[in-house]
Structures are given as structure tokens and as C-alpha cells.
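Here's a solo chain for you in C-alpha cells, the form predicted on its own.
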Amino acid sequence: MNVTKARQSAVEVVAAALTVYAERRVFQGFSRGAVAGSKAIFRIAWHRGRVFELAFDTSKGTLRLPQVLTGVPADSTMYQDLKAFIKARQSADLPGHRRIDIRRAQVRTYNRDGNISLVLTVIDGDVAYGVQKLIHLVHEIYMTFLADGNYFEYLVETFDLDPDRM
């Protein structure tokens, strides 16, 4: 397979496992962006009506997700909590089906002007396994990260949201 079609293929892969979430009804809208060199996107309906902008980097093999979470400072308690979280989420004492593999996948986060960004590597080439553990990775994110306790006041605030219909 040459290089070209390798690419194509692997954005079709993306496409599909995101798909699969569409269709699932996980996600509350999914379509495809432009495709221009080695780089896809993908808009994603989610999370509190949000719309993320998946882009993925046949070339490197990664997918990323910025603003994932807005207006949290870099020396933030909540930001160095956050990447606690994340690593927690690849430790070998999570089930196999919880863990991002290390092996498989690695997992950074930026934080921009307060705007944190995931970005997840694919290691082994398996571009569905990404795609799956970046979608749950987002996805404890807010159901569980945000949620629980700490930064539900955060949740309230950031997403407009009334605690008492929560």
C-alpha cells in the first residue's frame, strides 16, 4: 500500500469509529471536515452542546482535541489535578478495558491561555484503539473528573447549568 492510500485509510478508520459513537447517539452531532495534506478533521457535537474539532495527523499519528476545558489557568491545583486524572487513567491498576495502554497510546495535555488540549499517540499504528480511548478519556473527563465533587462548581459555571436539575 503506498504512503497516500495508507493515509486515506487510516482516516477512514477515524471516520468509522467515530461513527460508531454517532450512531450510538454518544455524541449529539458528527461530520467530517476538510482533508489537506495529512491532516483530517472531524466536528463533534458533545459534551453540554459543545462542538469539538477533532483533527487527526496521518503523518504522526495523533489526535487532537483542543478545549477540552477553557478558562483553567496553567499553575491552577485544578490543571495539575486534571493531569493526575489522566495518568490515573493509564496506570496498570485499571482494568484492561478502563487503561490507555502506554504501549499503545500516550496521552498529553497543553494548556494554552487557559485552554487545555488532549493529545493522544498513537503508538502501535491502531488509530480505532486511539480514537476509542481519547472518546472515553474525554468522557470521564466530564462525567467523572468534573462531576465529582471538586470541580462541579466549575461544571455549574463554565456549562450554565442549573445544580438543581443536575
The other form holds:
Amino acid sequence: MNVTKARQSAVEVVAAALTVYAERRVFQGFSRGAVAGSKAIFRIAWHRGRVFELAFDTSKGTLRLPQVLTGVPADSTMYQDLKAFIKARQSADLPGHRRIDIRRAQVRTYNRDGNISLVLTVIDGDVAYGVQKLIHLVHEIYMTFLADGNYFEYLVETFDLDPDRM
Amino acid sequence: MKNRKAEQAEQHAVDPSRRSFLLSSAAGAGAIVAGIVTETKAGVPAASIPSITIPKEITESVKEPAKPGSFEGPGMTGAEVFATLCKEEELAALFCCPGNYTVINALAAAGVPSYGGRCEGSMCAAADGFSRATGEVTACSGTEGPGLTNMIMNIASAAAARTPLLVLASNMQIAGDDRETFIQTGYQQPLTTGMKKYGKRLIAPDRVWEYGAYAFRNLKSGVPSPVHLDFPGEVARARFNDPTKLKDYYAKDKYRSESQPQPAAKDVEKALDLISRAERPLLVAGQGVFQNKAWEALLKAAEKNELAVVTSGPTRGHFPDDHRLSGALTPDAMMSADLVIFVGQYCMPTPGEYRFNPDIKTIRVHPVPEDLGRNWPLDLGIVSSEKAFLEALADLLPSRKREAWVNELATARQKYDKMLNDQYELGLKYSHDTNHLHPAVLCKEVHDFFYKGEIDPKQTVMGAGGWTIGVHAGRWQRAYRPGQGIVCPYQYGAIGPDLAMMIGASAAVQRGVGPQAPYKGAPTVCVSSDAGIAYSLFELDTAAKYKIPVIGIIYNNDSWGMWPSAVSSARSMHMYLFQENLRYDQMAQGLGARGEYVRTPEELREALHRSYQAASKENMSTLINCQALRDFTSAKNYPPGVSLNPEPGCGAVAH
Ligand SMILES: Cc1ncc(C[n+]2csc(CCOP(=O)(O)OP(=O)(O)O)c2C)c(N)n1
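Output the structure of the form predicted together with its partner chain; the preceding block shows the form predicted on its own.
Let us now look at the entire complex, which starts with that chain.
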């Protein structure tokens, strides 16, 4: 298989994995964006009614999700807690089905002006594994980290929620 | 005829125990309370003020034997015909306020256990509570216009909870329709649109039996929900002296069927296959498992194949919280489940509301096909009664051990326990620092008293509501047997019905109905808020007059707990706050219940002890006013503040 074909098929693997989540109603909406060079974009309507733009870079093997959370200053406790939460998802103490295996994928967190991005790098070439783990991670950030932490007021302010209906 | 005042004085003279009890309990609760009881504000000595008494007319009338209507002599009224049908259908209880007189009198006469209270809305919540504790059909009733409209919030709550609740109201006369004849008339049925499974303004007197049958067909089959009938005078007061005058006048085995949908063999096979391929299956046992009384089959199926089980719905306990397979106290393990089997989940969540992982596979079992596939995409949908399906699983599942899954549940349970205890320790520090009760401390004390002390942990039916206190109470509320836990704000999120709902649940315990039989007569507990108690407080009079023992524990934080919404809006805060240090305990005393005022964990413990004694020995209700601080709601000053509990699991208030 030549390089272009290999890249195309990797993009299809990502698309297929994401489509399954759209069909299971994990996502509220999903569309494929343009493929430019080595980059493919996917738009995902998901938690808190937000649209997330997932960028897959075939040459680097990275899945990048900008603005996973916003309004979280880099020097805040919340950001430290989030990093600890993400690190804990990679801990060998967790059972396999809950863990991101660091031999297969690595996750980095970036914070620019309070906007948090996640970048998952696929190490062993298994892109489907990378997609699954990134989706699970973001899902857990919204379903567990934000819900269990002291972030009630953050949620209300950030997502302009009616506090009765979280 | 004896003069009423003289009679009261006589009664007071022969029944001093109640008054001396009030005095002694008040003395235990501190000087301010005692002051109020012994002397009025105007300085009039208490001795000249007659004490609160239950008049003998109440006691005697409750004991009166049933006297159902008959076709003989003057014949039966339409109301009596309807009441006869209700009695044959074993309507478990009626909660009402006067109004719809012909109908409530006929129901009481027919032998339906009946309760009259102070506010139609609360009586509606009480009927709902009785049903939540038993799974039985109950009724509420009120007068036309004002009575029915007062019930609306709690009819809606009952609808959200799928309670088999018969809502009854009179509605003037057909002869007056559209003429604004006299007062109180109104189109009732449109008011309950979206809150009922079936409703009808009865207009043909000879069809009163037939429409009673419509009502119970809806209440007792498929997925229940409220049914609303309004009775114009022409129907309620029509006279029948011969059965031939009634349409479709035949018995319940002819007008409805007890037949239950059975699962198709090929569907069961598919379910068994999916379960066999799952490593970490989780069964969500919804309200239907309780309604269908399927808890024994559930336990058998779960234990045979080591399925984790979490209950959902407005009633808790159809799978015991302390079972090693219970997922009620293991929120962290919910994300690990790879297969969910929803059984009798009347109100379906949408993916993203339940804390499940995005790859989870789904089986849903439901008694009616229309709802399968709604909100949540299915890998397998099965039409079946909950019991039939669970019995099939119990029969056909192979025995299997799932050690890793069971261990994961145990680890998650430890983690949750630790979280609760950390919150408690922090709360204890806050309580000591401020001399006010933190909600985590309040709830742990209540938990320890009813589940960890001398009382059988399975005995006490508990319900909770309110915002800050509601989320904490949910975390500490336990249910170890069917019907033990009531989730008062379930799905509709109403602040206010809690105490009335628990008085209804308590009436069911008092009578030992259904799953409450082994605990007949035991006191019940309601944990609620200061905003909430305003809606239900007066029903302490109802509890007292029927000697229904409820221990109400009120988290008094001087505010609607949503006050943080006003922080950034300077001209708004006053709308969220109450006067500080209001004395709900004293109000309770004024209604013939006991009152206790506490601010520390030690005081709460002692108050619980006294309240329990009074409840179990004298059927006295108590309201314990727990003085708190409104700042405990905010994580800014007192982390963790408040956050909703995860769904599904203990403390969940939705789906
Ligand atoms: C009948 C009703 N009114 C208003 C609301 C909106 N609401 C939800 S929680 C809440 C605060 C309730 O305060 P309280 O019950 O005293 O709870 P606390 O925080 O004090 O425990 C309000 C106003 C509601 N859900 N129901």
C-alpha cells in the first residue's frame, strides 16, 4: 500500500470508529470535515451541546481535541486536578478496560489562555484504539471529573446552565 | 346535646398524657420552646389555653364499620356505584380534602381506607407516597376548580414517577356547563394534559361503572400513570335501584385482564447470548420491577450469573444496597459495565445522562412495545413483563462466577465509602467551627441512627427531598428491602411534597400494606428542607390525628438553596432568603406534633432518640429543626458545596 492509501485508510478507521458512537447516540451529531494534506477534521456534537472539532493528523498519528474545556486558568487548582485525573486514567492500577495503555497511546494536555486541548498520540499504529480511548477520556472528564468535583458553579457559569437542570 | 367547649374541657381532663408529653418533650428541647408552651406571648398562663386534642368524633368515625351502597331501598348513588368498583379493585387508600363530597363519602363508606388532610396538593403527594411504598393504586380527591388546581404540582410529580394514582374531583353540574353558573366550575381535563394516562369528565350517569373500569384498566395494566376522573353532580348523585340501569356492569375479570406479556423464546436466547459474551453485565432494575413485584426473580437471576444490579425509579430497595452485586454505591464501576439490561425502566435516560461508557451494549425489557428504542438505541429490545423476563433469566442463565467484576464493584464501593466519610469529616469540622449543622453531618447521623444502631436496618422507610440537603440525604439513604426508600423529588424535581408524601408512605407502613407488612406500625423518616416544609408542614395535623408516626428532619438554612444564583445580581438576593432562625419545631408543636431544635451532632443524636421513642411508643410525629448555614451550599466557602449525585445509583433523582 502506498503512503496516500495508508493515510486514507487510517482516516477511514477514525471515521468508522466515530460513526459507531454517532449511531449509538453517544454523540448528538457528527460530520466529516475536509481532509487537507495529512489532516482530517471531524465535527462532533456532544457533551453540554458543544461541538468539538477533532483533528486527526495521519503523518504524526495524533488525535487533537481543542477546547475540551474552557475558562480553566493554567494556574488554577481545577487545572491541576484535571491533569491528575487524566494521569490517573493511565495508571497501571486501573483494570485494562478503564486504562489508557501508555505503551499504545500517550495523552498530553495543553492550556492556552484557559482553553484546554488534549492530544493523543497513537504509538502502536492502532488508530481505532486511540479514538476509543480519547472518546472515553473526554466522556469521563464530563461525566465524572466535572460532576464529582467541586465544579457546580463552574458548570453553571461556563455552560450557562439553569442550576435546576444540570 | 353537650356543649362543644364543655366536651373539650372534659376530654382535656381525662387525657392529660398528651399535654404532659408535649410539655416534657418541649423541656428537653430547650428553654425557648418550653417558654412558648407554658406561656403565650401576651403573658396569658398556658393553663387557661385548652390543649391540642384529637376529638372523639375523629377516633370514632375512623373505627366505623364499612357500609357500602346497595340497590335496595333508595338505591345507590353514582358515587356509590363507583366506590363499589374501587373497593372491588382494592383501591389501597384515599387521601383528600373535603369537596367532591358525594364521592369521598361513598369511598369511605365502601371501606376504602380514607384520610382527610389540610391541603389537596399535599393529599395528592400523600397518595403518591402510599403508592410508592407499596406499588398499589391509591386515590386523591379534591373539590372542583380550587381543589384540583391545588393538586397540580403533585399530580405532575406522580406522573413523572408513573404512580398508579387515581385523581378524583367533583365538577359542578353538566347543566351549568359553559354558563358560568355559580362558582368553581372549570374544564378540568385540559389541566391534566401531559400528566395522566387517561382522563374523563363523566357525563353519562349510567356509564359510571364503565368509566370506573376504564380507569382501573389503565391503572393496573402496562405502564401505570395517573388517571383523572371528574364527577359532575348529575353523575355523582344519580340514583340506581337496579343493575339493569347501568351500562357494562360486569366484574373486573371481564373488563380487564391480568395476563402479562411473556418474552419470546428467540429474544430470551439472544439476551442469554449477549449476557454470556459480556464480562461486566449490569442490570438496571427500574420501577417496573417494583410494580411487578419481581424482586425475588431479580435476586435469583443476579446471583446465578453474577450480574451487577442497580435500581432506578422513585422507590428504592427492590435490590438490597448491601448486596455484593449491588451497584447502588459504586458510581465508579458504572463506567466499566460492558452490557446494560434495562428492565422496567419506565423513564428512559438519554446516553450521556447515565454514567456508562460509550461502548456499552444495551438490552431493554419493557411491558409495552411503544417505548422500546426511545432515547436510547438498543442492541436488543424485548416486550415482556418484568417478572416473566427475570424468571426466564433465573431459569435459563447458567451459573457463572465473575470474580473480577465483583472485585471491581467492591473497590468502587470502598472508594465511594471513603468519599462519603471524607465529606463527613469535613462537614464535622465545619459544624464545629460554626456551631451549625452541616448537611453531611446531619445525614450521617440520621444514617447511623436508623441503619447502624439498635433499629433493624431494614425497618425504616425513609424519603428525602430539598436541594442541598436532598443531594446529601440521597447519598446516605439506604434501602435493603423493597419499598424502603422513597425518592421524593424523583424526575419532576418538585420542592415541597416530601413530608406529605412520607405521611402517605407512613400510612402504608401503619397498615402494613404489601412489602411493608413485616414492619407494620414502624415510624418513618423524612429528611427535607426549609423551603420544602412550607408546602407540607400543616399535614403534621393530619399525621397527628391519624396517629401516623413520622420523624421529619428539616435542614434549616434560612433560604431557598438556589441563592447562589442571586450572587451576581445585587437586587435579587432578597427573593431567595427567608427570615433567619425560623422555628419549624415550634410550628410543629402548634400542630400537635413534637418539636426539637438542634444545632450540633450530639443534640441531633439525642433528638433522634427521643423522637423515635415518641414515634414507636406513642405514634407521635416530631419535626426536628436542624439549624444550618446557607453558606454550606456554596463550594466557594465550604467545599464540596453541592453537586448532583450520579445516575444511576443511590441519590439519583432522575430516570
Ligand atoms: C416547587 C418548586 N419551586 C422551585 C423550584 C426550583 N428550585 C430547585 S432547588 C431550589 C432550592 C430549594 O431550596 P431548599 O429546598 O430549601 O433546599 P436547601 O438547599 O436549603 O436544602 C429551588 C428554588 C423547584 N424545583 N420546585
